[in-house]
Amino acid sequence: MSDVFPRIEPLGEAALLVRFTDRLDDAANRACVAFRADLEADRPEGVEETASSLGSVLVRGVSPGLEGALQDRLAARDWSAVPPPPRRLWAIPCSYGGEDGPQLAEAASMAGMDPAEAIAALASARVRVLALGFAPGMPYLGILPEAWDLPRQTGLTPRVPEGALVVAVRQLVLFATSAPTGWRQVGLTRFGCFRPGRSRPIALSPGDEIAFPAVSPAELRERAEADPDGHGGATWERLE
């Protein structure tokens, strides 16, 4: 297989990879946000559904001429240097540590920090959206600086809830739902990533930005029911 970037991977009968890059890498990731954007705004004759992961875009449709349609897109810009799509900030309150971070402690240590020296590292931080998975609306956030390149557990957390934020590999996830896991729970939001009812049921887009800022574990449960709308008190802006 070729190491060159982009390319194009055929992925079983009915799709198309266009692979930007087989690492986690911040410009890579912006050009699949870019990309993407581009082909839901003017879509080629075939294409069915478009997804953005880390590093690749699913094109899914068959017609005879899409992967050259989709080459000829691919040669026509920088996709790293596209400015991106509309996109909003978002604030998310979150509670670290204590029984709301049972990890943070452990975390901040692998990063070389105390506790505190973390808290305001991560709530300070404006990360992006890079991909959207694992369970309806479940954000994989980044790209945090090289101190926070901590490894997985070697085991796993038996449950970590919905809303919980966690840590590894310079991204932090920001979980849809209550599920086992191998990173590091560093903190809780009340934010509900999909909730079916709303006239927005999966809350985030690719490409979105987002801060977590630091709250006691009293103002995050009375933000949390103080908000319809399942957002646990966040407050968002639009970027353009």
Contents of the next structure:
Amino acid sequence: MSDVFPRIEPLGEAALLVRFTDRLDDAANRACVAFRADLEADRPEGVEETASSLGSVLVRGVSPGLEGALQDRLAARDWSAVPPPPRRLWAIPCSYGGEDGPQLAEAASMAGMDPAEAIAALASARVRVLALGFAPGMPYLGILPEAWDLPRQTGLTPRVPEGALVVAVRQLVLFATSAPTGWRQVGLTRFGCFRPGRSRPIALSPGDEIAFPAVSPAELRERAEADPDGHGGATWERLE
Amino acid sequence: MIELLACGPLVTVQDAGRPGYLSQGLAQGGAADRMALAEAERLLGEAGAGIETPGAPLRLKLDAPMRLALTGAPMRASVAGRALEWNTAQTLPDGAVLDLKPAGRGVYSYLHVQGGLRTEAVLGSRAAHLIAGIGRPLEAGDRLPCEASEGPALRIVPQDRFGGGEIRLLPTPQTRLFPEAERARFAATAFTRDPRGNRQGVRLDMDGGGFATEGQLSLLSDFILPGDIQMTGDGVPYILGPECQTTGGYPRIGTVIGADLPRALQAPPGATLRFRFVTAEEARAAATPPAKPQPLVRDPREVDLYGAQLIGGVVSARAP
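Got the form predicted alone; any chance of the form predicted together with the partner chain too?
Following is the full complex, with the preceding chain placed first.
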């Protein structure tokens, strides 16, 4: 297989994959989000659905001329340089360490920091939603500085709670559901990634940006109690 | 209204699922056996949302005459002790109590009512998606809204798909990461459908070691679709189902073609599955719609001649 990107690969009988990279890469991920937004703004004939992942864009629905149309569109611009589509900037309160982040100290030490430095670094990082996946609305967030290139655990943590903020491989993941994980839990939010009854059931979109300001365990719970939307006291503003 | 009098585990309402949310991490979901859904559509005209049972027994009561279709894995169906044929649509009277019991072939069985169940829709679908936290398994006492209906008794000849067999695959973008010898061993292996399986995925057993690629633990997570055969960390394959995760990092050695996916997911525990790679052209050519329904003609020995209205419409022989 060639190492030339972007390239188009078949995915089963009824989908194509436009792959921008085969490793974690911020510019390629931005290209994924921008290219997908362009496809949504002007869907080629036969396309039923599109989605972006960390490094590729899924195009579901196949028509005879689709691959050529996608090639032409790919070649038309440098997609990593295209300004991102309208998106939101979220501030999601997070309680770091202690019972809410039982592996903070371990993760901090692996990143070469003491716990207070690690909290300051994570609470001031502004990460992008690289992709949603695994569970509905669950974000892969990055890309964190090199220091956070932590390997996954060899064993799984049997269960982290919904809202857990976990870290590995220069990314954060905010759990949309309670599940096992090989990533280390550094904090807890009360952000509901997916609430079927909400006017916008899936809160985040790929391309959204997020900061996780530090709050005390008590403040986290108070703000979550007072948030009827299930966003755990998060606020957001629109970015253009 | 259909009332569930008794209900085994993991029985859910399913329809065609909710396409369009992959970018938000939500798999389409819906009926595990899409052919059974298509057969119900052919039988009823409009099947909509129905009941999917993974072999769990069911007993339900109708509060109006209703035309029902029974498709998918055959179950023993009866009303007041009278057996009902599977793969049919029939009208049952007001108050009828229908019993469904597993018969040991296939996994997923379907009961649809003409016009479909009118349970609550979430994001455009009534399908339960348990992994995503949408809906819940049905239980005794549940009342499922639907309309009265009636119509002809029909039968449909199902495509056989309830005992495993050969499953055709297309390569995935990761297929080539498996060394050629591993791919050849995969194609030569007879797999057994493990008892561990659900709507998220079905585990396969085999003799011999797991299947691995080089560097598979550092693959960038990418899109997953139902039918993908994913190798877990220990190299054991899973056939992914309608509630599979939308992205993942474990490599996929192949993906089951649409025409064979109902058979892959209907293979009961213990069934043998073999895999054969085909071209995309062959995969597309393999897609076959369900057969046309035929009138259901009962065995004359089952017909109650005293209770049958044999001269409908004739009131008096002397009237004009």
